[in-house]
Every structure is written in structure tokens, then in C-alpha cells.
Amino acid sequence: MSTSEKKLTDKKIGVIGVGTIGGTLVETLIRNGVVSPDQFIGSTSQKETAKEVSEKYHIEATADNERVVEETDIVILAVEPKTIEGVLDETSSNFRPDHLVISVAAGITTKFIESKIDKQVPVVRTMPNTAIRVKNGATVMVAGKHAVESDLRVTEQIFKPVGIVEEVRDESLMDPITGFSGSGPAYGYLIIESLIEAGVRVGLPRDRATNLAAQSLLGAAKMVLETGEHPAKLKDMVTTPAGVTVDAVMKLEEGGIRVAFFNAIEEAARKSERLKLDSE
């Protein structure tokens, strides 16, 4: 039976990077029952780190990356998009064809990662974005070149803890997706920054147009998730003939609101295939 046939909880796990995607994953598996502490072992770039990983989570945690992957069946790799090249080359000879690769970073490709491991050895590509620290988040995969159906179920036990999980088959739609709902948490921070500081102005204490603003906009992204409906639908049941919310959202629409948000998404898919000619 291969690593990728095995059950989760049968398999040793190294996260590469222990920072906000890393250790989120590791806090959210442990607490929920679905990975042990002991199945862990993560690293950081210091020593120093490295311990207060271990302290923070309970986990083994070194700054040996090599260790990492000799003592591991699967490997999340969640380093930055720019250091990632440098830990492929100090690691690439310790991986084993029975290891899963994981990959969080933005714009690298699976064929990048595995021309950089010796060894034809499965890699899964993940974008997860950042309300997976409150189990909400948003996460897409995709399958390299030697990643079979099991990897990606494997991959998906480790990321539906933390939010909902989606499969692509075409490589190349990744980059609109790490535009789209990898940064999508900046998108709605920002409308309900705008929503608060509108609040404000109009007589609202700043704590009660925060709560107010945040809670409007989950319950309308919980309103298109648990309804199915059409978001333009579900809008115009909001804005009623001569009513209040018709006349607001006329002003948004004259302020440009989809062609900002066409814009912005564009480029950041943009932004995100630059970094993967640049890994190439």
C-alpha cells in the first residue's frame, strides 16, 4: 500500500514552515481531532523559532528542513513563493517516491516543484486563503503530473477541517483563483472597512458599525451558500420598489464598484502568473 493509500491519522506529516498557513493547519487538525500532535513535525528558518513552535502547538519542530522530509510521508510546503526554490534544492534529494508534496505557495506550478525533486513523487497545489484560521476559508487544489485520485482526497482531509475545498483538472486556472478567493478575504475586509467608516459618518459608533458591517456581510455570504440562489437574486429581494437599498446600490454602480473589483482581480491573477515565470 502507498503513503497516498493510507488513512491521515496513519501518516507522519512535516510542515516546512511553520508561519500563518502552517501552523494554522496544524492548530485546526490537532483541536479538531483529526491529525495528533506526535503525527507533527514542522520547521522554521531559526532555532529560536523552532521552539517556540514547539512550545505554541505542541509539536516537534526543528530548523532542519531535511529532516523534515526524511522523517515525514507527507510534506506541506507552506514557505513563501520566494524562498521556496531554495528549500526545494536543500531538500530535493531526501524525498522519497512514496512521499505527497503539498504545496501552499502562491504562482508556483506543480511541474516547477517536481523539476526540482529527483524523484517522481506526487505533488498536490493548494490555495487556501486566510479565513482557514476560522475555519472558513476558501481552499482549490490541483493535481501534478504523478498525483493520483487518493493524494487529492488526502489533501482534502487536511484542508476541509478549515473551510471548503475544490478540485480543478487545468493547472492554468490557478492563477485567476489565487486573484480571485486567495486574496478574496482583502476584498471583503476592505468593503467592510468602507461600510464602517460610511456607519460612522452617518451617526454610528465606530464598535457598532464594526459589528453591524461584518455581520451584514456573513449573513449574505451565508445566504448565497446555504440558499443556492443567484446573488443578483437574493439582491433584489433586499432592494424593494422606491425603497432605501435600490437608491444605495444606484450609487455604488455610478461609483464603478464592478469594474474596480474586474479590475483589481485581473491584475492580481496577473501578479500571480509573473511569479510563475519567474520560478520557471
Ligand SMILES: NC(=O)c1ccc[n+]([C@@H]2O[C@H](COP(=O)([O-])OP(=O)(O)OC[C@H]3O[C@@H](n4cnc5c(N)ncnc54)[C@H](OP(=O)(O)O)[C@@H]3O)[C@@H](O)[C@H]2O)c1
The other form holds:
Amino acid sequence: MSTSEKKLTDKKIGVIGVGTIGGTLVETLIRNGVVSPDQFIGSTSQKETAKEVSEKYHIEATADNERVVEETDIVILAVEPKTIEGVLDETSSNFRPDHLVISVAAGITTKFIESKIDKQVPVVRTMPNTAIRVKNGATVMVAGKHAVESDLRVTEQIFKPVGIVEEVRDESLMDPITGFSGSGPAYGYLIIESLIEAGVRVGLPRDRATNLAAQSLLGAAKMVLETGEHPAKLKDMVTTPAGVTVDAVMKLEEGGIRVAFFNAIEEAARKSERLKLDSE
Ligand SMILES: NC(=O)c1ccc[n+]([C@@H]2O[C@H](COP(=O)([O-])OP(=O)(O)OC[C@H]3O[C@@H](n4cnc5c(N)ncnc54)[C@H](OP(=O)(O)O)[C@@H]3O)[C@@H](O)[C@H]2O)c1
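Target state, the form predicted in complex with this ligand; input state, the form predicted alone:
Once more the chain from above appears, this time first in line as the rest of the complex follows.
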């Protein structure tokens, strides 16, 4: 039976790099009963941090990446992009064709990973975001050359319990996606932070401003996702003629909010492209 045909509960999952995103994934999957702690083996660069990881998440953890690959069926690559090449050089010969490699690393192409591994191992490249912690992540995935439909479904089984999962066929889209939804929570926090400061400025207590700002954005996001209406139409519903909201919207437009987002996402996509590691 190939790795992909088995249920997730039958699999040993290696997480190379149990840092911010790797740790969030481990913690959330365990907390929600998707994966049990004894299915995971995590690794970090140092024995000391491996011990911390083991104590924090109650999983086996090591600084030995070769062991992680050898003893698992699915290997999640969650180290920084600059570390990926070294990790793959170190573990290349430990992979089996029935492994599934899932990468969350920004800018690392499936072609690059495939070129570094001795065998023809299926690779799925993903771009999740940190909101997986509260089961509202947005993950995009793309299949590498040797990955088949069932590999994508296994990847979906990992990321779907912690948010939405979208699939793209064109891997070049992963660069803009990295700076779009991968970095997305940061843009949301910036808006919430700005709203809180603005609320405090007009006299709201900070804690109340925080709750109201975050809940307003959560509500707006849910309205877009659940009604399927265009955001402009939903905005029109809040903007009474000659009312309060339209004046505020005018000030935001005056401040160049749309152009600021165009520029920000364009810059993030460019940076992502610059970080790219391909096999050519
Ligand atoms: N953070 C995000 O919002 C986000 C979103 C989507 C994708 N990503 C991607 O996720 C990856 C990790 O990012 P992060 O923010 O989670 O980074 P991070 O917090 O710095 O975590 C990196 C982890 O990798 C470990 N590590 C470093 N060198 C290693 C090695 N040679 N072998 C095994 N483990 C090693 C580190 O262990 P030590 O502590 O011992 O050094 C640490 O646990 C990146 O490729 C990034 O592009 C991040």
C-alpha cells in the first residue's frame, strides 16, 4: 500500500523544523484530535531546542533529521528557506519512493526539492499561514512532478481541519500567494492595530476598541465568505447616503488605502520571487 492510500491516522509524520509554523501545525493538529502526539517526530537544529519542543508538544523530537526521515511516512519541511538545501543534502538518501514530502517553505519550488532527493518522491508544496492556530488558516497547495491526486488529498487531510485549503495547478502562482495569504494575517493585524489606535484617539478604552475592531473585521470576513456577495456590495450596505461611513471611507481613499495594498502585495510577490530556489 502506498503512503497516500493509507489513512492519516496510520501514518508517522516527521516535522523538520518545529518553529513558528511547524509548531503551530503540530499543536493544532494534536489539540483537534487530527493527529496523535505519538504519530509525530519533530526536529530542530539543536538538541536543546529539540528537548524544549518535546516538552512543549509532548512529541518525540530530535536534532537528527535523517532519523526523522527514516522513521516516518510523511515529511513536512518547515525550516527556513535558506536551510532547506542543507537539510535535503543531509537527508536525501534516507527518502523512500513511498514517502510524501510536504513543504511549507516560501520560495522553494517542488522542482528544487525533487532535484535534491535521490528517489522519485512525491512532493506537495504548500503555503499555509499562522491562522491555522485558530483553525482559520488559509493554505494553498500545488503538486510536484511525482505527486498524484491522493498525495494532495493527504495534504488536505492535514491542513483542512485547521482552515481552508485551495489548490493551484500553476506553481508560479505560489510566489504571489506567499506574499498574499501567507503574509495575510500580518496585514489584518496592521488594520486592527490602526483601528484600535484610532478608536483610542476618539475616546474608546483600549480593550473595548480591541474587541470591537477585531470582531468587526471577523464579521466582515465572514460576510464575504458566507454570503458570497462582492465586498463592494457589502460595503454599500453599510454606507448610508450622506451618513457616517461614507465620510470615513472617503478619508481612507484619500489616504491611498487601495494603492497602499496594491504596492504592498506587489512588493511581497517580488520579494518572494527573489527568494525563490529553483533547480536551474
Ligand atoms: N511564519 C509564518 O507565518 C509562515 C507562513 C507560511 C510559511 N512559512 C514557512 O515556514 C518555514 C518556517 O518558518 P517559521 O516562521 O516557522 O521559522 P522559525 O520559527 O524560525 O522556525 C524554524 C525552525 O527550524 C528549525 N531548524 C533550523 N535549522 C534546522 C535544521 N538544520 N534541521 C532541523 N530543524 C532546523 C529551528 O530550530 P532551532 O530553533 O533549533 O534553530 C526552528 O524550529 C519557512 O520556510 C517559511 O517560509 C512561515
